[in-house]
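In the form predicted on its own, a lone chain appears below as structure tokens.
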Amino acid sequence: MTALKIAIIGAGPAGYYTAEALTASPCGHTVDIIDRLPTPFGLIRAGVAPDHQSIKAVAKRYTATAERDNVHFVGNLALGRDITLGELRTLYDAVVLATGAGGDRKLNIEGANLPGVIGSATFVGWYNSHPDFTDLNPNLHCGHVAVIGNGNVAVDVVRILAKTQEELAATDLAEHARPGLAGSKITDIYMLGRRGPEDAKYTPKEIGELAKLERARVLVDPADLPDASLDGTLEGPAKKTVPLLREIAANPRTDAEITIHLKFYARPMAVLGEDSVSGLRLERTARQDDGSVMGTGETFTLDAGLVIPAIGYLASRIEDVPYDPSQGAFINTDGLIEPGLYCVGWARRGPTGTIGTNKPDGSEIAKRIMDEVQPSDKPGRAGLDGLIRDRGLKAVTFRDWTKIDAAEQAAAKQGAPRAKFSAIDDMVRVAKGD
């Protein structure tokens, strides 16, 4: 088979698996990978915790794959202002959207939209030097904080909210979070789910470490908690979750600065505030015997000036493509959008899975993608190059980004393995040498 010319948008995990297997091919196929950002790994470096450097570890894998020489990186060029979806579909034989799931699912309840709530996307973003997000200022001069959701990523929130300027120093955290985190007069983080601790899609390994913080207490309702007979019948995470929460309920610690507590069966109706939030009105819920959950008509209320909503991403739209909005993700058939446009990862299927997810995803996009294109005469590449030229453009390619790298992990202070930039000037700056 003659060589495919192949872009992929969006440099996260999606985008560097399916270069990843496109490339493994002894065809000779050439992959460019565009991103908006001058940094590449997507959520790898700006959603992973920055306290969980291990996973981010990964990051070597996509680097050997950005070093091959048939994978190109072309950072700081985004779709939409600098070059469009059609003007690529004209320059390579197929265009693969890997732009993953940036933005928050909105909070559809009264209220949400009072200065004061947060999405997770936005509040991570912020604290993982997100360029889009340096400018927040979230609230943390609060006593109370809500942290809305039962994953992964509401776990990630409320850690990095109670943890101590020690346990956070030797972590790759946004210098811009660190002064408001540290002065914080946060006292009590509410977690809250509106199903059961048998519901909950945080792992053991998330959950244990809430239970791990030097200056925080864990209390957990041991009337929450289905009764201990009925272990046996748990399934997925919660086999290791529910009893985990079982003990940490049997054993709250008495001395905290902070008091995280995780509320189950309680639904939010309304955020409440007037110029800004001041609390959040919910509703308990009750499991029924089917597993899902009903309202039971009982309603309280609690105290919070910052309200993180962490109940999903959506996909960014691109002009032209067709969106799910339900799922948050591209209309597609198996990745295929239509002859020549594909999707992967998160834009393919909705924020789901994990970051090894991608992997599996990628190789069978790579081999749809090799089974159905046939090879053209377009300029792949050398066209790109040339419209970034004429636009007076400054693409930053992956040795300019191990510029970037180099100058973050120079500056960095106390143990941390890097201080990140966190404007896009300062990166390019860096990766020009100018």
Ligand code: NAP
Given for the second form:
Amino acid sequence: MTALKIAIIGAGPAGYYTAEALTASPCGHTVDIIDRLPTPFGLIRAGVAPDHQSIKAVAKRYTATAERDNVHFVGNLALGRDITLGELRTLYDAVVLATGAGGDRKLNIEGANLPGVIGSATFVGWYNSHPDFTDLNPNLHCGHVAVIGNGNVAVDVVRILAKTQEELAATDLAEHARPGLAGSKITDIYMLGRRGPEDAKYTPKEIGELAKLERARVLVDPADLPDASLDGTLEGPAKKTVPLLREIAANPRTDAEITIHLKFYARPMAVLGEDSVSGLRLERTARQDDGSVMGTGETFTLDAGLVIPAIGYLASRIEDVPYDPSQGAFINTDGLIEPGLYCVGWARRGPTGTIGTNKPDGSEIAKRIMDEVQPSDKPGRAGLDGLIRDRGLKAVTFRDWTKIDAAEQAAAKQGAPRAKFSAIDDMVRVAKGD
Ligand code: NAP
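Alongside the form predicted on its own that was just displayed, please also present the structure of the form predicted in complex with the named molecule.
What follows is the entire complex, opening with the chain shown before.
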């Protein structure tokens, strides 16, 4: 087969696994990975928790792909601002959308738009130095915070809010988030699940970490836990998380500055407050045999000066690309949107699975492209370079990124792996040596 010219939009895990599979072929396909940020690795840099450095180590694998001769990173080039999807499709044999799911699923209840309600994509982006969220300034002076959801993102948020400055020292937490978190006045964090412990989506390692925090204790109401005799019937992560919760409930700590309340069977009904959030009204739910829950009609309120819905993400829409709002992903058939246009990762299947789930996903899309797409005389990279030149754009190469990387590592303090830039202008200045 003759070599194909492929553009991948989005330099996160899905993009790099797809590029890895495409360029492993002996056919010499060339891949340009385009990202609106001057930095590669997407969710690894802006989503994975700053205290989970071992997960971030997978970036080494993406670097090995990025350094292949037939792979090029084109950063600081935004689809819709600098170039259109239509233009890319005239330049490349195939275009793959690996744009992830960077938006928050909306909490559709009364008061959800009040100031002080901050979706997890925004909050996580803020503490991870994503340039879009640098100015967030969340209220960490309130005593009580409510985190809605029982997934791993909710657990990440709770853990970062509860950790001490010392526990956060050797992380790549955003520099702008350090003073606020260090001076936080939070005493109570409520993590709210609308279903029960056996239906929570978080995984054992993550929930186990909450029980090991220096200044925080975890409270679980034993009445919410299923009978221990049923442990053998539990499925999925609950096989381990429910016994872990039972252990936590049986040995509550008393000496802690912060209390993390794991509240189950609590469905948010309304966010309370006049000019900003002051609390939540919730309805107690009851589990049905099929694992779903029903409202009991019994309601209660919680005080909270900050509410963080961590209830899932949505892919950002792209003009003219069919989109399924219920799934929060592009409409596709096994990754194919229409001939020559594909999607992969969260943009394809919605925000589920681990980083590693993107590997088979990327291989599958790469195979599809190699099976289906015919080579042409489209200009590929040469055409893109011409367009970047004509428009006077400051695209960032992978070599440029290594300068940003080196500068961040050089600025690191107190055992931290790096001190991240948060402004695009600063990144581009360093990248271009301006
Ligand atoms: P998630 O795992 O889908 O969890 C979303 C949570 O929000 C669920 O508990 C869900 O409850 C709840 N929820 C949804 N809509 C709600 C509503 N309207 N009101 C109240 N609760 C609502 O999503 P996520 O936590 O955003 O994580 C996304 C993916 O990234 C997951 O695959 C996750 O495992 C992965 N991730 C992994 C790590 C890690 O490995 N350390 C870290 C972060 C994220 P129901 O179950 O009742 O729908």
